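The form predicted on its own is given below as one chain in structure tokens.
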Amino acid sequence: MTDVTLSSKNPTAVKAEALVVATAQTSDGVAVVSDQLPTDLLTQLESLAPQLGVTGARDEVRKIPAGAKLAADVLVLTGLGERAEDGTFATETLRRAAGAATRELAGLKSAAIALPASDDDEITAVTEGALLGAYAFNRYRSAGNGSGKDAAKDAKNGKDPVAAIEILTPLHKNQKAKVAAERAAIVAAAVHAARDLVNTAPNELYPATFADAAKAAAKDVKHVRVTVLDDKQLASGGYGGLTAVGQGSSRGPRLVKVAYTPAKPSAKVALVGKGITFDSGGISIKPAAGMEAMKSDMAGAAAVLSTVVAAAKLNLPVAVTGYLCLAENMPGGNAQRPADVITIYGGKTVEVLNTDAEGRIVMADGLVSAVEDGHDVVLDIATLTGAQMVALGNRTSAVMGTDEVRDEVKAAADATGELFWPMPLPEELKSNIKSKVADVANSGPRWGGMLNAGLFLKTFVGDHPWAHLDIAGPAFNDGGAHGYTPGGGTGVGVRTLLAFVEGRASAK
């Protein structure tokens, strides 16, 4: 991952391939946000803004020659939008601006960022945003079959992220600032790890190899233990959801438990992640158009794994156990059928009405197991329903569950800059998942589909403190990159889950 350091260098003197400076929208035009650049340079840049196409809008990035007054090679202007009424910028605004800039600096060896970074929150935001934007997934890119110019042309879209970043701040020697930057680096690495898993091709990432990836991620991380139940153990242990969903594939399901257990933990948190490594829909097969994005149906499990490892690396005084519910949903000859009745771990029965509503079935096994293990609170995260996107679009995730826990998740999301919106679980919708032959049906009517799925999950946690995070749209960006968010896997949920765990630590 990109190296990051704090530095007190003057922006005019820093020798880097790129110097990143912020711009803002004003009533008169554009302002360059810097108190260290020469006044005449600021005046020149602001007067030339219209000709340069610079507006100061959020996510806007413009690169221009640095000129003789700067030691850097290129000046990068990244937009913050309008200032708040008190003249400052929100931390998420700084995070996005830093990330938007570093996304454009792929292939460079060095960059210096001179955005506002005069307190711990600003340093955290700028550092985190810069590192989140400095991401690329180039595993499958080659230099092409040609040589020389042809090879370089073939590889042009596979540039590595900027190698090193200096965050310019007067607090470069402040211990709290250093800790903030170190935390930001751990958080960004966790998000990158989740993105990498989501972006991995499904012929390489299937339940068994995902379990191997969990072991590799936890290797040499203190106080973390990984246990794996394979398909035979799941069947004999009564994990009917995972067994049923995975039986249509030649590659069997897994339940992976990743447990971080520090000495004398102040709280116990369970995180349950949906890990459908590829979702064809099963016999209720999906349309071909867009099915390739279903490699991302394990984004919840990826977020859980990354969160547990990050919590351990941060030495948080909270026990965090992740339950990765891994299966491949395929329409093989042994696949589950609509009208099948399966028995979830713990004994409840489910009538399968739609084999493409498989995520909630594997999650049921994980949720019952998590509640049984006696955690203070259980969170689950899943790319669960297309209805989430209908309700909230593809950038805002949903959270529902026990009122207090739901609100706690929302507060954690707000603190990190991730977009979550609280949704209800209306009692009157329970009839939508009523089965004529079993305890519950796995699918209901189209209307309120996201809430129906949430109510299904609630069946398996009872009154236990719990929240369900539906990240179906935000987990995979099949459009253009924006802010610090790349195309493909986004790593959404990692920062929110980690902030939730940190909140539990500070609450004790």
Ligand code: BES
Contents of the next structure:
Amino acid sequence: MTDVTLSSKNPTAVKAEALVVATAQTSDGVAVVSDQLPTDLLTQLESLAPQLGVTGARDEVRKIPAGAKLAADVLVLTGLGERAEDGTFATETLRRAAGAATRELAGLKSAAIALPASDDDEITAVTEGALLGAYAFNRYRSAGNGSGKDAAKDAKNGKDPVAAIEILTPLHKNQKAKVAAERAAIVAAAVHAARDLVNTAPNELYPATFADAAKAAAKDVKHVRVTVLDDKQLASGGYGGLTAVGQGSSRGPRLVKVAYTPAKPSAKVALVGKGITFDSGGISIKPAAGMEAMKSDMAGAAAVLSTVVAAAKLNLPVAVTGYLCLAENMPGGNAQRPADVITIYGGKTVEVLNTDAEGRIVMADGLVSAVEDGHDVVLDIATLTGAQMVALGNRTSAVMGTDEVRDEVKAAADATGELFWPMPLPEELKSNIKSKVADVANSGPRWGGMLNAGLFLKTFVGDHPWAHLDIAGPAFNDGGAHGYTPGGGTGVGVRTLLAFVEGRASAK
Ligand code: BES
Ligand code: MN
Ligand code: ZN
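Return one more block: the form predicted in complex with this ligand, after the form predicted on its own shown previously.
Once more the chain from above appears, this time first in line as the rest of the complex follows.
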């Protein structure tokens, strides 16, 4: 990952390939947001803004030669949009502008970032945004992977992220600022790891190799233990959900527990993640168009794994246990059928009406297991329903559950800049998932599809404090990159889950 340091160098004097400075929209044009660049340079930039195509708008990044007045080679102008009423910029605005800039720095060795960074929150936002934007997934390119072996293909296919960045801040020696920057680096590494798992091709990433990836991620991390139940253990242990969904694939399911247990935990949090390494729909098979995006159907489990590892690296005083519900949903000869009745861990029965509603089935096993283990609170995260995207689009995730926990998740999300919105779980809709033969059916009418799925999950947590995060749309970006978000896996959820755990740490 990109190396990051804090420094108090003057932006004029800093020797780097690129110097990143912010622009803003004002009532009479464009302002360059810097009190350290020479005034004549600022005036020149601001007056030439129209010719340069610089408006100061958000997500606008322009690169120009730095000129003789600056020690850097290239000047990168990144837009912040309009100032808030109080004259500042929201931290999420800084985070996105930093990330939009570093996305344009791929292939470079060094850059200095001179965005507003005069308190811990701003330093966190700028550092996180810069590192989150400095991401590339070039693993599968035989040339043009930034190796430098073929410059033309590198230019076309993708380069490695900028190697090192300096964040310019007057607080470079301040202890809290340093801690903020170190935390940002751990958070960004966690988000990158989740993106990497999502982007990994499903012929390589299947339940057994995901379990291996969990062991690898936890290796050498203090107080983290990984235990794996394989397909045979799941079947004999009564995990009927994972078993049923996994049986259509030649590559059997796994339930992976990733437990971080600090010495004297002040709270115990469980995180349950949907890890369908590929969702073909099973016998209720999906249409061909767009099916490739279903390699991302394990994004919840990836976020959980990354969060547990990050909590450990941050030495949080909270016990966090991840439950990765891993299966491949395939229509093999032994696949489950619509009309099958299965028994979830703990004894409740489910009539499988649609094998494409597989996520809730594997999550049921994980949720019952988590509740049984006795945590203070259970969160689950899943690319659960297409209906989530119908309701909220592909940038805003949904959260539902017991009122307090749901609101706590929403507040945690707001603090990180991740977009979440609360959704209800209306009792009246429970009739939607009534089964004629079993305790509950795994699918219902199209209307309220996201809530039907949430209500299904609720059946397995009872009254336990709980929230369900549906990240179906935001987990995978099949459009263009924006802000600090690349195309492909986004790593959404990691920052919210981690903020939630941090909140529980300071609450006690
Ligand atoms: N993995 C999908 C949900 C999904 C859809 C995630 C699009 C990301 C993008 C899930 O397993 C699924 O297929 N859900 C069905 C449920 C239905 C059959 C009740 C859906 O939403 O259509
Ligand atoms: Mn499905
Ligand atoms: Zn699915």
